[in-house]
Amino acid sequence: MSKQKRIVAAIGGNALYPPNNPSFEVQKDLITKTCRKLADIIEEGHRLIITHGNGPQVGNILEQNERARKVVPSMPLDVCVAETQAQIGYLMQQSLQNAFHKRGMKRRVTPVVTQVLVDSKDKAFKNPTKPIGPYYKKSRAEHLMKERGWKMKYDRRGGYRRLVPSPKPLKIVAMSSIKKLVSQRGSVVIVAGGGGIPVIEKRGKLVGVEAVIDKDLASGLVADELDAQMLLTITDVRRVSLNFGKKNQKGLPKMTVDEAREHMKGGHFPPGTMGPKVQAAVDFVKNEDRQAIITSLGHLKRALDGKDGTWIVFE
């Protein structure tokens, strides 16, 4: 791949929160681990952006929130997903200050706690269903759902789980500043965190709103607006795969726009996995100077020289 291409990384929950052994140094082992990767294609002289997941993180707040309700204050869903930015975008900008400094390079790490502008009117305020947080009783979630309003679900899992808006992101709020942070010349920012803390405008002021936003998306409308040449998603598969964990399986080292969208017709990628990422890939690859990759981050060297993950061009 040429050099110097300006790519936003959008990194997925497996590359930063351990799902079997989650304690904080562990988390951190493994944000180090994955930062040491970025570093390498920054090395190479890509200009990065890098955007990142955060669903293991806010469900962690949100279960403290209701073990240390009777002690202290609740905070609203957008506060938490503003927690959760600061916390990883601390963690990923020390680790990859670390790495520039044991290679000698001379970078700048800046991440921006992001508000991301959402339609009041969206339809999915009217229909929840993205499960977050911890599991209640059903006692306790008959009663939150009275109380506080909430739509809740039952999850075989562990029981009840409430189900909050995942509108569409319109909007960057920051955006005229962050383009300034990466027009810098060694400037690596780390942008719109969980898909970046969702805001309605209200007779001319934002407002905060309890909702969460899609990573992907969100991540596909910051490149889109930095007009990026390539939208690095890492996942925890290597390729994108059709008829994904059945006998059929077949991974597909490259997709066309035209036929990632026949794929998502034949209902080839489940809106909860990997439906948001080739959609964000296909509202980014409007032309022929523009790319996108989706792989893990074992494969991301490969994937980057094109022999593995699946790239997705405009045809």
The other form holds:
2 protein chains.
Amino acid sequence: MSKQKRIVAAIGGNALYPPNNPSFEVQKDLITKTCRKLADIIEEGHRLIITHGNGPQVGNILEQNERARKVVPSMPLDVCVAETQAQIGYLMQQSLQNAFHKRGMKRRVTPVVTQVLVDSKDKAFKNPTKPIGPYYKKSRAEHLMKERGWKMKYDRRGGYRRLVPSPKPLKIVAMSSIKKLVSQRGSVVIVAGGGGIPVIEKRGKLVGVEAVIDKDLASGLVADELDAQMLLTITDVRRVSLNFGKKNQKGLPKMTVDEAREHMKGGHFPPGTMGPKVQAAVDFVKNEDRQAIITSLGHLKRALDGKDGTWIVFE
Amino acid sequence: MSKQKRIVAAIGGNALYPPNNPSFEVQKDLITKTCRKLADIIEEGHRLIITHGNGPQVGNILEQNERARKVVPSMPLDVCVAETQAQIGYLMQQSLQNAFHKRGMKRRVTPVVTQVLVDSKDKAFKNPTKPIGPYYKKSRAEHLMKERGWKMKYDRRGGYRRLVPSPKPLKIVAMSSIKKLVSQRGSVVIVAGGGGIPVIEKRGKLVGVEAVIDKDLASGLVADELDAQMLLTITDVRRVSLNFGKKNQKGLPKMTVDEAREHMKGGHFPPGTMGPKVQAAVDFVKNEDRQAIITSLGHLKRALDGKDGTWIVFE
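Shown: the form predicted alone; wanted: the form predicted in complex with another copy of the chain:
Time for the whole complex; same chain goes first.
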């Protein structure tokens, strides 16, 4: 068994939401399976703080808001993100608790609704690039652009789609409460779901903004503020690769922070997929006491033993 | 100023959601005003643990699920309740933080997604009585009754409506984590929103159920498990009355637990409105160190000073 660590585990959307618009039961089954693997790590003695994505789930809630808009007042994006934190947080909480119970382990799981501060002057606000929510017909899209000032883009796959900014996370709001929970023996905390609810500061007041924060960058920030020993990013590939998808693709068992920066410059890690994962790892691994792993759920256990995945180390 | 207390404040839906299907902005304004009044109490030095209703909000989310059902997999009621915990919890969190900031007070607000255990043998499951969610046309209602085993009832106001059980809350799940948060200096915790997410135990496993827990009974349970000094129920009337709505209506500034029981037997407090509020107070006030107040937001401050509202005392 590897040395017991304080680990922030960032769970990718694909470990929580199967493809092709699955029923609730199918979603729940996948969450149950994923949580069993997380319980494996906790059983080894590691302290886990869990973050997670919310891509398909927030898309679904936005679609629900749109379809019901004539009878139910629509919620802004920040509120929809909040809703996904509890939707996913609750289901993970229950699945984890049941996995612990089966193993005779005493643990309490607490999902915390989490705001994350972003800079109102972040350049992302001037150039929204992240497509989100339903596809709209032209007439409806034009109405929304005019009425609400949305930026939209035509996508051949289904029509017009809203683009929202993805600003950089600066600070986890109410972090000291999260720290208190994390420090409690037997406590597993779920925080900053979907990258957190984005808020800006306006004359000292917090105000929600219609944006989404990259889940991996937010997870790195959580790990940094908690001074975790490890940032564990769980995604759909076994390890990070150079020349991904090409003939000369090469998996990386290990890279130093400097090497990772080099590869990023070389354009090996595309934005929106592997890019932010490696970026988060590089930002987090500030010294020799910190490490990051990027791997898939299936290779998780071996990766933690140093036998799989990609390790990102200080030097 | 009254003596500083640990208070569980149960906020009624009407203090968070204005009538007549209001826009998000109008909802938010009301939440902001309500939170300012709550900040007043906290400024006096009381420690507040907040619970809240979710009637209109969960109705809206169920309606959204129904309207989008052909494109988005519908969520069961327990998940919808979870979603309202974050929706309302986030907005209250933000409003409270801003109210504290304006007063130069250092506080952190933490909404916690909360499951509440109910008995799978609770007789409520055999006789669902609580109407919830959208009105359905006859054909759709018949389909839902057949397909999902829902119990439905015709209502002249708009069509068929689903009836769900409202079982008694037995235990707050993961309470020791909530206790840890509550014990932290400057921490304001929001828990058990909408009465909590109802779960039953099935061979040791927690399983979500399609039911709703009465918010007032759940709040009383939270207050009991936290060993609070006060259960403060904020509703739309200044105080509890005998013969409510009749010519001989008589407001009660104070009643003992025994008196309250007498009045309940006398049928003075209707189920679904004042009944569970008085019941929760009676259940909570088990000794001389505990008190309950039922009052409106407008009379809150005077009530806490013993000059308004209805006080329920041990003897």
